[in-house]
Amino acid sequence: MATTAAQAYKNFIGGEWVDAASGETFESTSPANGDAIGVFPRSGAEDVDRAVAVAKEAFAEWRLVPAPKRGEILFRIARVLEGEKAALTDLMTHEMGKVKAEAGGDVQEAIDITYYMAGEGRRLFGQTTPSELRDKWNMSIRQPIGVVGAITPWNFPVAIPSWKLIPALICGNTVVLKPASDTPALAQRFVELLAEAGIPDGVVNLVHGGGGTVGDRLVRHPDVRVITLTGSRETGVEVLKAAADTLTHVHLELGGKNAIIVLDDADLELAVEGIVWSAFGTSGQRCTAASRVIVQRGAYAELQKRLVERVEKLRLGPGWEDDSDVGPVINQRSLEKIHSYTEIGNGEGAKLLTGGEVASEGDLGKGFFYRPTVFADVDPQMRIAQEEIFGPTTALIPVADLDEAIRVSNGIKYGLSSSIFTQDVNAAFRAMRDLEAGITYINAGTIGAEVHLPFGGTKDTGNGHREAGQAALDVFTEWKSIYVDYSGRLQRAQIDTEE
């Protein structure tokens, strides 16, 4: 492991490692076996205020660093992350619970977006346009906004902080990061690496603690100009309300109830691979996880058979063991929530095909393991087909045709990721047009976004913004329009003249 058991950690404010003002702490433990990861500051409003003040002061200088020079620092960060990939991967298998391949992919996303955004240091394009008047020149430019408060979840404990911090930094903002209390060691190491790569003091600050104290103060602080949050819909609504008084910019990435459509003509072996990966990768703890599978009736029976056979071969185990396919869920509360949805599905009359129980035999009993669960004969209006479970559970929903499949896929309050397996190009293009989601995959599962395209969703999945790609720059910059009149006389645009 990359950390020593029960090692004490601190906040990072203004380039210094400091304790919480209260002196209080909390412990991070492994969801796989309960081993201690470390002890962290249980911070409060006073710590947030100090971090924001430092970030605000650092912004005055960081915003003036030429964007290409900021990009050079990001290139160094990417190289440092590459060198630490193996150690971060190992730490993630212990603290978060992902299996090795997925943990490595989490770190790789951070590397990829850092290289990508480093290149934006020589772009950050604005626009030039003709003027309606003679001897006048028009353009628009991007400008940084100020202090960014980043509130990140535990399920992508390196990738998501990078999605938020790296674009914010290349645009010239400074950051206060509040990571999830379930994965503080990974956030700690990530920030350490940013500092090692040369991020100036005060530009990135880290404050550990709970959402009710640290997060709430960060959202309400008048000097924080942008809040970027990945979390639940309920938390997102509360953040919007709390930020309203200060008119803080708010970027939200919230829930999903994503569906894979499988038509009669689909390659069923490929579809099963996509379903297993999308529904049970990261133990179903992804906002893009496929918790619904909408199947045309001609393929329904055979798909069930193949899927159950494949799922029952998955091996549960600690993420650091090479032959583990599915790791633990994050904590006892999540384990109980996931099992409650199994009971709900049974109560609603869905057919439980496999799984549906806590795995407690042998060493699995030391952690929070849940057997991959598949329900069949699910009605689209059942709670297990409407509500986000955030665990290794998926629901098979039979439909008659493509029209019904699209209606069912769209018949939820979320709109993050979607997928269709078909060999009919016309059906594929109809799905691309009609599925109400920010992401659509053709002949692939619902997970696996690439960093150079926008990531995010429609409806209750967010508030219209996107992460990654060029779209991320819109979260962390404001537009300024500039007019240069070199006519030597006062010209009045939008004023009627006789000329």
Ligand code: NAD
Contents of the next structure:
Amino acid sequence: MATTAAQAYKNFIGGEWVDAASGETFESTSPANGDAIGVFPRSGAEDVDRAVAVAKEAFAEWRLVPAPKRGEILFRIARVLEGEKAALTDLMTHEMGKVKAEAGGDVQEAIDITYYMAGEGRRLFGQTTPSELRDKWNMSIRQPIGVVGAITPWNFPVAIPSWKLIPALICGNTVVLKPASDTPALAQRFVELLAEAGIPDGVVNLVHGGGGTVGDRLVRHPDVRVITLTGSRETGVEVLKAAADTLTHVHLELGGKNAIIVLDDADLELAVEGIVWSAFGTSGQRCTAASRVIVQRGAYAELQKRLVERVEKLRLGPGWEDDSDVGPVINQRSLEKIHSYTEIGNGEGAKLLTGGEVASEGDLGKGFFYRPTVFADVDPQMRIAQEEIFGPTTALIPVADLDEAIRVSNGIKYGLSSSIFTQDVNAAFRAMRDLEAGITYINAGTIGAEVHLPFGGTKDTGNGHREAGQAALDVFTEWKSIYVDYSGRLQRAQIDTEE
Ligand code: NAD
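So the form predicted on its own is up there; where is the form predicted in complex with ligand NAD?
Expanding to the full complex; the earlier chain stays at the top.
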């Protein structure tokens, strides 16, 4: 297993690795077998204040570094990440638990966004537009905003920090990162690599610790101008309220309750593959996980049969083992929450087709493994069809036709990802138009975002922003409009109109 040097388990402030001011620590352990990963600073407000002060100071210089030069550093970061991909992947299978292929994908996402944003250093386009007055020049430019506070979850422990830090940096902002307490070693390693690739001291800072302490201080700090948070809806609401007094910009990527629609004419083999990948990949711990499958009645019986056969073949095991299909869930609390939803589903009268229990045979008992779970005959209003479970549980909901399928898919508070399996091009286009979600897949599951398209959701999944692609630049820059009058006289817009 890859290990980070013992001295690396620290905060990173102004280019130095330092302990929490209080000297307190917390431990990170593997969800697969309880092995210790490392001991990390349990930071507090004082540590955040230091990091923000340093980031504010560094901003004065970093904003003036030409964007193409910032891009060159990002190209170096991308190459360093490529060189470290295998080690980061291995560490991720231990600290976060996802299986090898998916852990590699997580790191690849970071590499991809870094190359993409590095190129943005030579674009960051503004606009020029004619003036309504003679001898006058109009243009708009993007400007960096200042110190960005990035608060990240554990389920994409390298990809999500990269989706926040890399765009923030190319735009000329400086950053304080507060990673999830379940995956601090991966965040630490990521920041180490940024420093190694040449990010100047103070431009990227890392403060480990809890959401209610470090996260909350970051959100309320008057010198933090942007908060970018990926997490649960409940955290998003708290953060939005906490940021109100300082009018801090807030970018939220929150939960999902995503559905795959399967129509009668679908390629069922393909649909089953899509469902298994989307519902049980990352043990269902993806914001885009398919936790509902809406099936037209003609395909319902056959789909159930094929799905259960396929799901029961999935092998649970530690992420680092080659033949593991499904890894552990993140912690005991999560395991209990997932099981409580099995009890809720049973209580609501849904039919448990497979799974529904903690897997504890042999070495699985050392970790937090839950058997892939499929409920059938689920009513769209049941709690298991409405609430985010964030585990390997999916709910089959039978419907009569496309109209009902779209109504059911939309009948939740979230709006992140959506999908339809059909051979009917008309149905596919109606779904593209009518599904209330930030992402729609046709003949693919609910997961599989690529970094050059906007990522995010409608309704309660966020607050209108998007991550990745060009859209990310809108989170990390502000527009400035510039008017240059070279007429040599006072020209008044809207008033001095010419013939
Ligand atoms: P979480 O909301 O518990 O924590 C997310 C981060 O916020 C952590 O770093 C946490 O310490 C911090 N935090 C918690 N309370 C805070 C507060 N009051 N102030 C400031 N920071 C605080 O979420 P999680 O369990 O780490 O992740 C799972 C959730 O994230 C799920 O709901 C999932 O859908 C969502 N998610 C969304 C996306 C997306 O892009 N839409 C991607 C991945 C995960």
